[in-house]
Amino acid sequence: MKKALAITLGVVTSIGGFFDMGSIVLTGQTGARFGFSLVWVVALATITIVLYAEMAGRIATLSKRPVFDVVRERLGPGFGLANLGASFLINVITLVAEIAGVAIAFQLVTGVTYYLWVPLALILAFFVLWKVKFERMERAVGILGLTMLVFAVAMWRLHPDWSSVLHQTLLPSKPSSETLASYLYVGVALFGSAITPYELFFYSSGAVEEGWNKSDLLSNRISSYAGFIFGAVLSVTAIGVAALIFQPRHIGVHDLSTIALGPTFVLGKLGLAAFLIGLFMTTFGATLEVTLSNGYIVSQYFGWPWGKMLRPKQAARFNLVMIVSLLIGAFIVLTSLDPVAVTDIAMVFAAVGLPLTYFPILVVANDREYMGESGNGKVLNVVASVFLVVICIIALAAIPLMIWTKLGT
C-alpha cells in the first residue's frame, strides 16, 4: 500500500506545477484565445518535467540528499548562492499568486472580498505546515486535488469534434486575430507555469522526507511519470473546456470567476462545487509546496536541519524561513496588486530561472560519485540535453516577449 500511495508525491507536485493559480488562469486564457493550438506546449513541458523530476528523485533516493544540497556541493557555493537567490525570489512571487488563489476560492463561495480571507489562508497554511506530517499532507492534497478532473468530465460532456481537436493540436496555427508575439508569449508563460523550479526542490526533498532508498527507484519513476502526466491531462482538458465554451463566444478570461463558468455551464451546480473544491485544494497545495520549497532550499544551502520529519524546535530556522515567506507573500497580496497580473509575471520569471535548476540536475545525474551505476544512460542524456537547449531558449525569450507584448495583451 505504501508503494502504491507513493505516486501521490508526483500527483501533489504536478498539481502545484500544472494546475496551481498560474496554470488555471493561463489554461483558461490559452483556450479562450488560441483554442487547442498551444496544447503542444503542454506536451513539451510534460516531457521536460517528467525527465528532470525522475532524475531529481533518483539523485535524492541514491544520495539521501535533496537536489539543492548536492548541487551546492557539486557546482560550488557561488553557483549555489545565485541559484538560491533566483529561486527564492521566484518562489515568493509564485507564493503571492497562490495565497491570492486560496483567498479567491473563499470569495467565490461567500461573496466576501478575498482580502478578508488572506489571514485565514495564512493561518491554515501555517497550521498544516506546523502540525500535519508530510505524508498525510501529501496524500490529502493529492486525493482532494482529483476534483479538478471536473474539467475532463466537462470536456467529454461537451462532445467536441475530436477530429477537429486533433487537427488543431497536431497542426497548430495562431488565430488571425492574434499576433505571433502574443502567441509565443502565452506559449512561454504556459511552459513556465508547468515546470516551475520549486516543483523539483519539493519533489526531491519529499523523497528524502519519505525515506526513499534504492528499492524505491521504481516508485520514483512511476510517481514522476504518472503524477506529471496526470497534471498534464488536467491542463489540456482545462484548455479544452475554455476553447469549446469561451472561444466561439469571444469571451475573454481575466479572472477565476470566468473560468468557473466552464464546468458550471456543462455540469451545473455539481460542476461549480467540484471546481471550487479543486481550486482551493490546488492553490492551497501549491501554497504549501512553495513555502516548503523556500524552507528547503535556504536550509539546504546553509546546512541547517530541515524537514517536516523533524520537530519544529529541531529545525527552528527551517520553520522561520517558511513563516517569513508566508508573511511576505500575504503582505504583497494585501497591497492590492492584481493577482492575475502577478501570476503572469511569476510564470515569466519562472521560465527565466529554469536553466539554473535544470542544468545542475543533468550534471549531477551524470556524476558517478553520487549515482554509481544508476547514472544517466547515453540516450537519456541526449534527450535531456535537447530539452535543456529548449529551456535555455525559452528563458532568453521570456522577458523580451513580456515587454514587447505588454504581458500578452
The other form holds:
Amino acid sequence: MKKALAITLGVVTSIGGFFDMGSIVLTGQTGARFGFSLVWVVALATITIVLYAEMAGRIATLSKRPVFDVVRERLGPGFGLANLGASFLINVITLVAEIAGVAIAFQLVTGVTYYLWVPLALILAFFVLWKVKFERMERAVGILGLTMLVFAVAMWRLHPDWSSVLHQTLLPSKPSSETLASYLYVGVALFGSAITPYELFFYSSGAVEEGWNKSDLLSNRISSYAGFIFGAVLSVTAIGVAALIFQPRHIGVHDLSTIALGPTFVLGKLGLAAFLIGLFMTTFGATLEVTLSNGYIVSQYFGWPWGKMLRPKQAARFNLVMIVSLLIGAFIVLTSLDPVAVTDIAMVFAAVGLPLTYFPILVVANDREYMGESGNGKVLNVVASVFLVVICIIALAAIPLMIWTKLGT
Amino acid sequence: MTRDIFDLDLDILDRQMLDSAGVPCGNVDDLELEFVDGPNKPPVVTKILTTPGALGPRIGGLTGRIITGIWRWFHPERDPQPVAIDWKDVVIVDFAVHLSVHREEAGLSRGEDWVRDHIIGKIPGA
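If the structure you just shared is the form predicted on its own, then what does the corresponding form predicted together with its partner chain look like?
Let's see the whole complex now, leading with the same chain.
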C-alpha cells in the first residue's frame, strides 16, 4: 500500500509538475515555431530532473530532511534566504500561470471569460488544501491527468513520416526563419518549464511527510524515473502535434485555445474533451503543488511546523503562507496580464533559479553521515555534476537571452 | 547519526529544533559561546539562540537589519531579545536538535499561536 503511495507521488509530481501550464504553453509554441528541433531540450531536462528528484527523494528518505532544510544548512542563512526569496517569487509567477490555466479551462468549456472563473479556481484550490484527504487528491490528479495522453494518440493518428521525425529530433537544425538567439531563448524557457524548482520541494516534502524509510528507496527510484519519463512523453508528443499541425500552416501559438485545436483537429470532440479535462487536472494539480511548495519552503527555512497531513490549526503559519500565495497569484491573474506571456516569463525565471537548489542537493547526496552506504556513486556524481554545469550555463544565459531577443519575438 | 564530534557550523547551526513533544519550534539561528573555564581554555557552547531576532544579526547587512526590524515590529515587548535555550536542554542531535523542554515553556510558540488564534483558527474547519 505504501509502495503504491510512493509511486503515486512521483507520477502526480510529474503530471502536475513536469507537464503543467508551463509545459502545455511552451511545447505548443516550440512545436509551432521550431518543429522537432528542440526535442533534445526535453530529453536534457528529463535526465536532469530524474537524477535530482531521485537524489532529493533519497535524502528525504534517509535523513528525514526535505530539500529546503538542506538548502539552508548548506548555503547558510544568507544565501538560503536569497534562494527562499527567489524561489518564492518564481513560485508566485508560476502560480499566476497555473491559476490562469485552470480558469481558461473553464472558459474553453463555457465560453464565459476566464476572469470570472478565477474566484472559483481559488475557492476550489483552497477547499482541497484545507479539507480534502491528500491521497484522494493525488489519485484524482494522477488518473484524470492521464487524459493528456491525447497528445500521444493525436500524434500517432496523424501518421507522421517517422523517419523524418526521428531525423529532425536527433539531428536538430534551427529553422532558417528564426534567429539563433530566439532558438536558444525558447529552448531555455522549455527547459525551465520541464524542471521548475517547485517539483523538488513538493516531491521531497511529500516523501518526508509520508514517512518513507529505507525500504522505500526502490519505489523512490521507480517513481522518480517512471513519473518524469511519463511527463517527458507527454511533452514530446505535445511538441509533435504542434509541429505536425501548426508549423506547416505557419500558425503561431498565443493562447490555449490554439493549442486545443491540435487534439480537436485530429480526434474531434473527444480529443477536445480529453484535452480540457487534462488541462484542468494538470493546472489544478500544479496550483496545489506550487501553493504547497511555498508553504513548505518558508516553513522549512524558519523551522515552523508544516505539512498537508497536519490539521491547519497545527501548522498555522504554513497555512497562512499558502493562503497569502494563492491570493497574490489570483490577484495578479485578475490584473489582465496576458496569461501566456506570464507563463513564458515564469519559465525563464524558473531556469534562472535552478542552481541554488540543485547544488545543495548534490552536496548532501554525497554526505556519508546521512546517506551511509546509499550515498551517490562515482558515475552518478560525474553525470550529475555535468548536468549541474549545464544548469548553471542555462541560468546565466537566460536573462541576457531574454533581453537580447526582446522576450523571444 | 550518533557520534561524539560535531561540526558546529554544519551539524548544529541552521538545524531544525524539535521540542519535547517532537513539534518543530524553529531553527538554530545562532549559538552563544562562553569562556567558562577562563580565557585560556576553549570556549563552551552555552546557549542556542533562535527567532528572527537572532537570525537577523547573523545574516548581517541591510537584509539582516530588515529581518530584525520586522521581528521587533511584531514583537509585543518594547525591547525584545532573541529566545535563548540552555545547551543542557538539548537531548540529542541527529537530523534535528531535540530539546527536553516544551515549546511553550521555552517561549517558542508565540508566533505560531498568534497566527493560529487570530487568523487560521477563525476559518471554519481548521
